[in-house]
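Given next, in C-alpha cells, is a single chain: the form predicted on its own.
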Amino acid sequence: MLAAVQKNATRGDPRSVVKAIDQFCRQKEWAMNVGDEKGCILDSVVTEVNPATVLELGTYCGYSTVRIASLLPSNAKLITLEFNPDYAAIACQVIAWAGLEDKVQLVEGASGDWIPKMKEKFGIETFDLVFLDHWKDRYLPDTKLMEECGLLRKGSILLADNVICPGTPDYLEYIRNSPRYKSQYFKSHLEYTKVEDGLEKSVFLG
C-alpha cells in the first residue's frame, strides 16, 4: 500500500494519497481502512465539527488520519493512537507523504494506557472529536475511560466505525441508551464491499 502511495500519489497532496489507497484496495488488496464511502461521511462530520482537538483510536495505515488532518484548521491538533508498531511505521510514512506530519501526533501503544495520560502528555483539556476505529471490544471501555478522565466536554462528538460489521453491540447499546449521549446512525457499507456497515455519531451532552 505504501509503495502504491509513493508511486501514484503526489507528495504533499492528501487527496491524491487517499485516492491512491482507495484504488489499491479496490484493485489489488482489501484493507481495513474506513474506505471511500464511509470516508465521505467522516469528511462531512469533520467539516461540520471543525474541531481544534481530535483523537483517533486506531491509525492502521494512516488513511483516515490523512482524511481528517487534511480538513483541519492550521492550529488544530490530531492525536492518533496505534497499537501495532508495523502499522505505525507505515502510517508515519503515509502521513508524511501527504504533507500532514505537522498536524498529526502519532502515538504507539495501547489506548487504555494512553487515554489517562492525554492531559499530562499533550496538554489536551478535552477533545472536540473522537474517531473510534480500533479493536471493537475497546470501544465501550475506552469511551467510559474518556468520560472518567474528563476528556469529553458538552458537545464533544464520538464517531464510531464498523458498528454493524464486524459490529460493536455493547457500545451501541450503551451509547444509544445513555442519557449522556444523543446518537445518530449513518447507514453505509463495509469498506470496498456491498456488505452493510455504518458509522454511529454520538454527541456528548455532559
Ligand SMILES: O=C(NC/C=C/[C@H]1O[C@@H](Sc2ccncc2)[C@H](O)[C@@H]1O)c1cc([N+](=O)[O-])cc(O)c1O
The other form holds:
Amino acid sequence: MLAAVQKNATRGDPRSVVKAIDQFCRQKEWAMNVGDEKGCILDSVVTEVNPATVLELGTYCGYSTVRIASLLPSNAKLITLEFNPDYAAIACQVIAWAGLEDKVQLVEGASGDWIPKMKEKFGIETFDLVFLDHWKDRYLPDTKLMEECGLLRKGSILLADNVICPGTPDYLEYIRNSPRYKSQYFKSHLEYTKVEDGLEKSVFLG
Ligand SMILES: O=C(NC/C=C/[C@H]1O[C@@H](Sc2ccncc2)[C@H](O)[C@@H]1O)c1cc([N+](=O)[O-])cc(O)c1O
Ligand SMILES: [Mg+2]
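Hand over the structure of the form predicted together with the ligand; the form predicted on its own is what we had up.
Next comes the full complex, and the chain you just saw is listed first.
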C-alpha cells in the first residue's frame, strides 16, 4: 500500500494519497481503511464540526488520518493512537507523503493507557471530535474513559466506524440509550464491498 502511495500519489497532495490507497484496495488487496464511501461521510462530519482538536483511535495505515487532517483549519491538532508499531511506521510515512505531519501527532501505544494522559502530555483540554476505528471491543470502555477523564465537552462529537460490520453492539447499545448522547446512524457499506456497514455519529450533551 505504501509503495502504491509513493508510486501513484503526488507528495503534499492528500487527495491523491487517499485516491491511491482506495485504488490499491479495490484493485490489488482489500484493507480495513474506512474507504471512499464511508470516507465521504467522515469528510462531511469533519467539515461540519470544523474541529480544533481531534482524537483518532486506530491509525492503521493513516488513510482516515489523512482524510481528516486535510480538512482541518491551520491551527487544529489531530492526535492519532496506534498500538501496532508496524502499522504506525507505515502510517507515519503515508501522513508525511501527504504533507500533513505538522497537523498530526501519531502516538504509539494503547488508547487505554494514553487517554488518561492527554491533558498532561499534549495540553489537550477537550476533544471537539473523536473518530473511533480501533479494536471494536475498545469503543465502549474508551468512551467511558474519555468521559471520566473530562475529555468530552457539551457538543463534542463521537464518530464510530463499523457499528454494523464487524459491529460494536455494546457501544451502540450504550450510546443510543444514554441520556448523555444524541446519536444518528449513517448507513453505508463496508469499505470496498457491498456489505452493509455504517457510521454512528453521537453528540455528547454534557
Ligand atoms: O478490526 C477492524 N479494525 C480494528 C482496527 C485496529 C487498528 O487499531 C489498532 S488497535 C488499537 C488499540 C488501542 N489503541 C489504539 C489502537 C490496530 O493496530 C489497528 O491499526 C476492522 C475490521 C473490518 N473488517 O471488515 O473486518 C473493517 C474495519 O473498518 C475495521 O476497522
Ligand atoms: Mg474501520
